[in-house]
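In the form predicted alone, a lone chain appears below as structure tokens.
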Amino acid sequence: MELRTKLLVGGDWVDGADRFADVNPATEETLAQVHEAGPDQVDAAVRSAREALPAWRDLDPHARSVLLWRLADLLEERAAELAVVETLDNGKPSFESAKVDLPSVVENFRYYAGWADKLGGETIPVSGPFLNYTLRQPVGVVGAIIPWNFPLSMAAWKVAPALACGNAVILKPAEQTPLTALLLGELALEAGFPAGVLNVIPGRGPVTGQALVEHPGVDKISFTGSVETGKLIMREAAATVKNVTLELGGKSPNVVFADADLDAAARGATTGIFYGKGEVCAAGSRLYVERSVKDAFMEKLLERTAKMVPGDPTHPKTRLGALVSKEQRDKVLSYIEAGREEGATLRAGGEAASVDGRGYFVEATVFDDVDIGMKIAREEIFGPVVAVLEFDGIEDAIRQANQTIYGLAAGVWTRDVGKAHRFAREVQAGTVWVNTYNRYDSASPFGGVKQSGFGRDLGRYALEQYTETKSVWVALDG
């Protein structure tokens, strides 16, 4: 598959203001110079999504449908492809891209297709001579800006609902992981999709995101990212009162009764730290195991940590890829530093690793006898660096779970039924994972509480967040 590195702006690829280089996490080489959308591009994104807008927003609903599931058939003849160019990018195992994003990612927009032409208001009875319903409408022109660690995925979360709903989008991948998301534009121009209907604009967030947030011409911007980028994007959102959805950060409570299959949770609890890399919003990278199983549990761990052994990404048998970037990296082991300068005892990994000598690898890393005080137990790592914490029965597990900014995800293991449905009630978090972890469906709503921010991507939840309810009067009386 031939890379994509211009902007996509009203059906036609263009120049950007800038240009910067794409790497390899894994090689350290340069895949591609990509261009960067500088204000003037985006104001042309805009004006063009804003004159596709009409157009598509009054189009048949059943024609949308038929668009957007000719798309999911084009991305999924060209998975094996695109699932290349995830790993390449991102630096994740090939496993994962081939086998788990593509495929969810077709899947998705084959669920919104589905949406696109069901979406619909309702009559409510009201006092006097009056008939009352009410009109789901798009939002408009919608500025999508997604992260760099599920880049496909988080597109198509995005881009799909917004488009069945009737929106024009203009999707801003993260710089760090531009290329599928420009090949989901070409891929959606080879379905039909009108011109200006999806412009892709590759950039830094402080100058591409920033001019997207600013512009009067964009009605909402949904974002998917860190804590502090979300903060500043309510901030400057608020100066044209956009509408605004935000699925941030998470330090994600995962909990272990003494009751529970200590084999699965140790395998669960090795998936939700380790898979994606640990870059993934939310990991379970606070470990919470009952004191009475404490060692026992910690045997399994530890054995399933010690086969997670940084690879080649584009190996069908790795499963620790690279983290995507030198910036990150670092950043994920001055984590670990701190975690052994504040006591934390530390089990497994906790080194820099290369794979024939290059790349932005991190080895999977278990810290035990940490407090909830310690760095590592406080803030959203983003690496494959798990914090084991200790708890004495069910309040106590509720309180420490609670005890965080965050409140995106929790996953609970135990096989006592009324313990498990009391802990998902009382947890503070958007979903929580029983006897399991890291499951996602098209079908079902994901995204947080407390500062993991607010709205839900997914389901039938997300279309609420591309469209307006508008209520219509009609008087009877004459």
Ligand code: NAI
Contents of the next structure:
Amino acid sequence: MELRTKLLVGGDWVDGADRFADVNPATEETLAQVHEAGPDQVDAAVRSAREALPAWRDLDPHARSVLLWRLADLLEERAAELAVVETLDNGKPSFESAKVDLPSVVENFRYYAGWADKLGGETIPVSGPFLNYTLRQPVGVVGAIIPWNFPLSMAAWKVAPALACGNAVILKPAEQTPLTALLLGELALEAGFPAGVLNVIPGRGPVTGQALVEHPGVDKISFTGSVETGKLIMREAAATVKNVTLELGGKSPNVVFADADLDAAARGATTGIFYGKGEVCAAGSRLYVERSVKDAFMEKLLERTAKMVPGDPTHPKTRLGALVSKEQRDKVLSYIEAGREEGATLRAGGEAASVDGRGYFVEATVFDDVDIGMKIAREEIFGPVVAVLEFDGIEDAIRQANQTIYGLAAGVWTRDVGKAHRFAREVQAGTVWVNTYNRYDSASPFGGVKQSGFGRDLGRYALEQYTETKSVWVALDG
Ligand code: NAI
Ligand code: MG
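Alternative state: the form predicted in complex with the ligand, after the form predicted alone:
The complete assembly is shown below, putting the previous chain first.
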């Protein structure tokens, strides 16, 4: 596939108001000059979406299903190429793009293709001589603003259910990783989606993103990204009372009890923090280990960490890629510096790295003797850096796990079923993994509590984010 760099608006590839350089973070080379949507292009995208909406909303549900399925087929046919682009743009290992991201994106479109013709309302028994029923109707024009860590997956998580429900979508990919979103737009055209039903408009957050959030013609903003930007969007969206879904950051606790299978727990803790270079909103970045097994566990953890060597992301054996940008690399390094200054013990990594003298890599880093008062235990680092803390017993585990402003995900490792379920019930998180970590499925809801946001992606729960429920009363005594 040839790269697309222009904006997809109303079925046409159009020029932006400006351009920005999209960089390959593993080589520091510019991949493309990508067009940026200014307020005029955002307005054009909104107008084309509004124009496309009535026919799309009223299309036979089965026809929407067929189109989504066809798009899934095209994504599957081009999966290998898309995975390469994703890796070049983001720096993630091709193992992840090709074996995890792309298959799940295809599955996601098929999953929501299946829902498109199954969105019924209900009849409700009310008092009096009335028939009362509900209609599930699309919200309207949806602005999807997504981050750079899982570019195509995040696009799929929002675009697939929104389209299945009959909404028109304006997708704003992150400026660090716009390429696969543009190719998704191209494949949607090829699949036969009507012009304007899916628009793709790259651009920087404060330019393109903000214009989309402010636009009165947008009915809903579905956002995944940082807490700061989420708060800003919530404030901005208030001006036009937009429906908002926010999936924000995390500082997720991964809790290892003394009775756990320590080898499995060490493996899960390693992938829990180093998968996706730690640029994962659900990363298990606070690793709590029960005191009595701490030394034994640390030995296993460090052994596995030593194998996470930064490498060329395009190499199939690489498991730790480049961070997405110089900014992100520098931010992660500044947290490592803070960890050292605040007195945590550095047990592995801690330095920037490069491959052939280039790239924004950071070593797999383990801090021990971390205190919850330290910055590295409180703030989302979004990099391959884990903070190890200790606990004693279930009460202490739950108390410490919840000692955060976030509530996205949590992991627990134990052979005691009662302990596992009690932890799952009492931990404040949108997702809990028991004796596993970082599991996702199109059918299972994902999202946060507390400052990790509200609303859910995936599963049938996402359908609620993209539909309004209308109550209809019919007098029967007429
Ligand atoms: P960000 O939250 O600012 O960016 C995410 C998306 O929001 C991008 O598409 C961006 O263009 C857009 N955006 C930014 N400002 C906007 C605005 N004023 N109005 C509308 N849209 C806007 O995250 P950024 O700056 O890329 O990364 C900063 C930090 O955020 C990272 O270091 C990381 O800690 C965290 N982060 C967390 C993510 C998560 O999934 N939890 C994803 C990305 C970043
Ligand atoms: Mg890039």
